[in-house]
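Just the one chain here, laid out as structure tokens, in the form predicted on its own.
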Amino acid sequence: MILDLDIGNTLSKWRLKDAESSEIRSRGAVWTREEWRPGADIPDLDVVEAVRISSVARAAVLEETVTLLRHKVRHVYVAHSTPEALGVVNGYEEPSRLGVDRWMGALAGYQLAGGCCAVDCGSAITIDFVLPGGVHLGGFIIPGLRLMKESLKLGTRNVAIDPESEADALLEPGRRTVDAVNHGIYMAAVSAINRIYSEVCDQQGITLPVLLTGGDARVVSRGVQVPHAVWPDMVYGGLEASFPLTFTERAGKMSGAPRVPEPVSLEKIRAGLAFSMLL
């Protein structure tokens, strides 16, 4: 079995992948903690032959996790943000300072679509652009839905936005404080994503397929105005592309990869921007 880990500042997600068939056998998530300790909510390491890790947690958390795993597992691969990988040139002035989850998403998106806008809707919402040809432009970071809600300190943090809610309902004025908060932060998030995408496409003279991942991707997806796809395993896809271990991975296939959405025309993007300037 192959254990893939996506260690975030708040939540650590994992999945077990069959090394022979490439099928996903199980998956789960735990709160990020000081050490990776097998238990009821963590897979048995005795069946794991290789681990691949993407981590944005504190260096000490990653170091302790890797130390523990190397006592149990034969092969441990840790992803890092590099100046260039898999045909993509890192757009950061200091490439190592780009969050490795963003780098994995950019690499996966490029392998899938040959240029993309990768949006990760987690604790923060990150928006990264990779042009055809592999130039990573850099990106944008805004607070995620939960961070925005917590910043208001109105006692509504534990009332989540229903991922099944229709975008039109979420964009209406709220008639209760909790709804006013939820609708306001939703409007802020999706408006920022839509505007950033349009502005960058206009600047670069190109439209790109949009790929969304992260815990809030489903609900954010409902307010994204351009064609897009939700890819929950996008960071895992970057790990697969960076450290291919199975036959299908070596053939360039990433688990759960969606059909690439066809972007709208640049003319439509520019017309929308022009209209917004008039308002």
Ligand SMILES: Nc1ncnc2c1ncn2[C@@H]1O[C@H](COP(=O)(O)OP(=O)(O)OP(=O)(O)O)[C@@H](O)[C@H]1O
The other form holds:
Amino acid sequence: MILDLDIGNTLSKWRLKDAESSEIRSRGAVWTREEWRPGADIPDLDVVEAVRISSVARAAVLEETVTLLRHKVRHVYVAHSTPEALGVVNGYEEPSRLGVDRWMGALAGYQLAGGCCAVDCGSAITIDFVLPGGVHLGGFIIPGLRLMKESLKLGTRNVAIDPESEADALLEPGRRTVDAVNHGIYMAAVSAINRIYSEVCDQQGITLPVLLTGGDARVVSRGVQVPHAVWPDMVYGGLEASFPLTFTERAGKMSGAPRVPEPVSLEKIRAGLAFSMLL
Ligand SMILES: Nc1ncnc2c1ncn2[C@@H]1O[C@H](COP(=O)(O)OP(=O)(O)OP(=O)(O)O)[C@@H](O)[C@H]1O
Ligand SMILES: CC(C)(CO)[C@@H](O)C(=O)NCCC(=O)O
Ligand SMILES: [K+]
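Same protein, different condition: the form predicted on its own was shown, now please give the form predicted in complex with this ligand.
Below is the whole assembly, all chains and molecules, this chain first.
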């Protein structure tokens, strides 16, 4: 069994993948902290022969995790942001400073779609661009939905946006604090994503397929106007591409990869931008 670990600022997500059949056998998540406590929702390490890790938590968390795993598991692979990998050239001035979750997303998106706009809706929302040919332009970071809400300190931190909400309902003015806040941060996030996508496409003279991942990807997806696909396992896809272990991974396949969305024409994007400038 292969254990894939995506250690975020809030949650550490894991999945167990069958090394023979390439099927996903189980999944879980625990709060990111320094210790993996027995009894928590953690996988049985006795069946694991290899671990692949993407971590953006503090260095101590990763060290603790790797130390624990090295005792029990033969192969431990830790992903790092590098200047170049799998045909993608990291756009950061200091490539190692790019969050490795963003780097994994960019690599997975590029492997799947050629160029892409990779959006990760987690504790932060990150929007990264990779051109066909593999140039990573860099990206944008804004606070995630939960962080935006908590920063307001209006007593609404525990009322999440219902992931089943229709995007239209979220666009109406709120008539209670909780709705005003939820609708406001939702608009802030989706308008930023829509605008950033259009601006970068306009700058580059190209439209790119949009891929969404992260805990809030589903709800954000409803407000993203351009064609896009939700790929919950996009960061894991980067781990698979970076450290291919199974037969299908070596053939370049990533689990749960969506069909590549067909981007709209550049003319349409530019017309939308011109229209929003007029208002
Ligand atoms: N069970 C859950 N616990 C916490 N957050 C959840 C849960 N389900 C969905 N969410 C949403 O997912 C978001 C966190 O997403 P994700 O799990 O991708 O975060 P993360 O990977 O820890 O973030 P980052 O990688 O930016 O540090 C939160 O903003 C929250 O709104
Ligand atoms: C932005 C986050 C927190 C998103 O998970 C992560 O990618 C990170 O810590 N990045 C380091 C800073 C950067 O990417 O520029
Ligand atoms: K993440």
